[in-house]
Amino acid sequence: MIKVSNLRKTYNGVTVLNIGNLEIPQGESFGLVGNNGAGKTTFFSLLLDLIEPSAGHITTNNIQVNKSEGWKPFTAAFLDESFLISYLTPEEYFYFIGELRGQNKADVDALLLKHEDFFNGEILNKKKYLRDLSKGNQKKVGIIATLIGNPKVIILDEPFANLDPTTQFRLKKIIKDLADDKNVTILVSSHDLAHTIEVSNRIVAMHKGEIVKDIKTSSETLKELEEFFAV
């Protein structure tokens, strides 16, 4: 599904990302972990063609992301609140995304109803603009918006940050349910090792722009990663 070939990103002579080869097959729940500056967000930004690689490339479903937009119809992502449209209400934003992805109002309403608990009564019908919501509630909107139109690739950067424990629990269930669909590939990055391991069947750890661990999730994964990052 996703293939990385000799990918490198350099700023002012400093290499911030250097991945030789990486493959993420269709249906995988992929967790990306690492400290600040590890290159997680840079990788996602390259995967979404938000920045240009200094060398190498990424293909999604055999489409080179920086050469064609053919990957966009089946890909959804939420990296941060800059993905939102601040002057819209949540409802207006959801319907706007729905239109982009060929969904009618009834389709979107059905999805919102399905995830009503995730919103915890704080998002819909409040007559607030997105810019006036808390960081956590903005994140809730961004995450659910990625589900509109049943995308085949979903990318979430730090989805557990700024969420209360109950919402984190509900989000983990959403991600696990998505992971059960072998047609859906999920990429999640987080500083929280335990949360990421819980929702991923594969973990890649990065350090200073390079992959240092690539392991299948098991009962020993958390201990292994804690020992690595404790050094």
Given for the second form:
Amino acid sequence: MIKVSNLRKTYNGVTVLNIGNLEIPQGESFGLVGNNGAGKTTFFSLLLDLIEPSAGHITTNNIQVNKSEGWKPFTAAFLDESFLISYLTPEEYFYFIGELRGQNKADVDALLLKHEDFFNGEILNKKKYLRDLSKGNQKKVGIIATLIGNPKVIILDEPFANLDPTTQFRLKKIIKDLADDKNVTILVSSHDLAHTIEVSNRIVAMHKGEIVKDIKTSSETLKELEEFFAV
Amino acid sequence: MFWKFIRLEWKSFTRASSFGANVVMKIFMIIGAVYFGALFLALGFGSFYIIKENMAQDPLVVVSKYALYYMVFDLLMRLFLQKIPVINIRPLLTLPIKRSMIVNFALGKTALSFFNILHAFFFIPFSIMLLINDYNPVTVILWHLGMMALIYCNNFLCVLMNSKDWMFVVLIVLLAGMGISQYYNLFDITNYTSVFYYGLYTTYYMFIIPIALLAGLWYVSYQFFYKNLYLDTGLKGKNEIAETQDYTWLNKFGTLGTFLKNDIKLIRRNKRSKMTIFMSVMFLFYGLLFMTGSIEMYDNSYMKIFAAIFVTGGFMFTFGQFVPSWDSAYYSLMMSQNIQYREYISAKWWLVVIGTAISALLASFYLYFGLDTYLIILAGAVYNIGFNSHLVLLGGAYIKTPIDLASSKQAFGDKKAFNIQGLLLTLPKLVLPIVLFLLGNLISPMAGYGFVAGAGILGFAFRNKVFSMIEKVYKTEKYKTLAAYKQKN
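Form predicted in complex with its partner chain, following the form predicted on its own:
Okay, now the whole complex, with that chain kicking things off.
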């Protein structure tokens, strides 16, 4: 589904990302781990064509992302709060995204109903704009919005951060359910090794812009990663 | 401790991204400050002679008479422009600093504002002129103290009123009411207030009133801040009750409707964008200066064309110019969603066109000044819709200033919004219609207006071509724009 070849990103002569070759097949649940500055967000931003690669390219479904916009209809992402429209209510935001993805109000409502317990009664019909929600609740909105319109590629940057334990648990279930769907490729990054291992069937560890580990998840994975990151 | 605060302030001033970003802008800011300083200075020295020779009246009496307007107008401008620094004291709350110190610092900081110092540029030279011209030196100084105390009263009034948006309207109505009733000799409020203002000079005790008022206001502001120095009261932003609005009637326009819905919400729910509506209304009345023939210099047909562009173009200039910056806070969402640039641009174009059309309708009160006048305005509207709307959107594509929607204060002083491309694109917006009119005027004035409107219709015909151009700019500038929007102040 996603092919990365000789991708490099340099800022003022400093290389922040350098991936020689990486393939993510369709249906994979892909976990990206690494310390601050490892290049996780940079990689996701390149994947979404939000920054320009210094060299190399990424193709999604054989579409080169920085040449054509054809990847947009089947890709959904939530990287940070700049993916939220602060002056809308959560409902309006969901419908807005829904309309852009060709979903009608009923489709969106059905999806929201399905994830009612994820919202924990704190999001819908609260008469609040997104800007007035707490960080954690904003994140919930952003995550569920990526599910609208059954995208084939879902990209979530640090989805577990700022969430309360119950919601983290529920989120893991949502991601695992998506991972079971063989049409959906899901990419998740996190600082939290345990969470990532739980939801991903493949883990890639990055360090200073390079891929340092690429492993299929097994019972040994956590130990292996912990050894790597322990200094 | 105060010294540390001041060092902190200095750093926040010199390291602000808007300050460091642009050398040209820095120069313009300095020139602006010097200009206003010089203007007031000249006014301070000059007004004495101007009043004395042209009006053959005692300058001090005249200044005291109109001091009320001066003060109310000053308060109005402050509410509009002066920033009250409350947010940046948040990090200080948990540090071992006395609350009274924090409050005093925050209040003291407002006292140093340019809005206070500016008036010294007028009152000090004016008082010097009074002293030179043998007015009683003691009472001149008392008058001066009284006036400056009143200016500082305004400063604290602004602090107290800052969160109340309706005060702004109240003051405008008050100012307009006083002005109109005085102009038509209905009721002259200055007859009563000048007793007080002039009394500051004629008596030895009157100056105590403003000083006491200032002390009182300072105390009230101090108490107000002190009591509200909590994250969930005074330092909190307003939490409005949100209503979900559907605007289902826009659904029949497809994706265009989706964007329009969003833009209407954008305008209605954010301070900064609400200002554009306010400004559009102001622009609507701007034409009165030209169309009523009250100012001789403006009373000719090409200046009227100039005015017509402004009367109907207020919304276009204040909103359209900053497309796509209005969406800067969530631009990465827009760029990764399933959005065609063409649809996005044409939605904004329609919004600008609707805004212009509404302005043209509202401007129908110019019919009072004759059908001719309204025809000029309509010609301007057609030109705006057909021609300027494209230029505005094209110019906006180059403006990479993130807009902070929550703040209304940038509306005027948006320093970074200034760039060369934007300036170059202003010329055809304003100068070209005048040139066109002058060309047509060689035949007859009507032909002149026809030329202007014709250019608009012609521009409309080339709409798709222009949209493609804008689209191209959006595409080539995409990464730069995204990076620029990431930088917040």
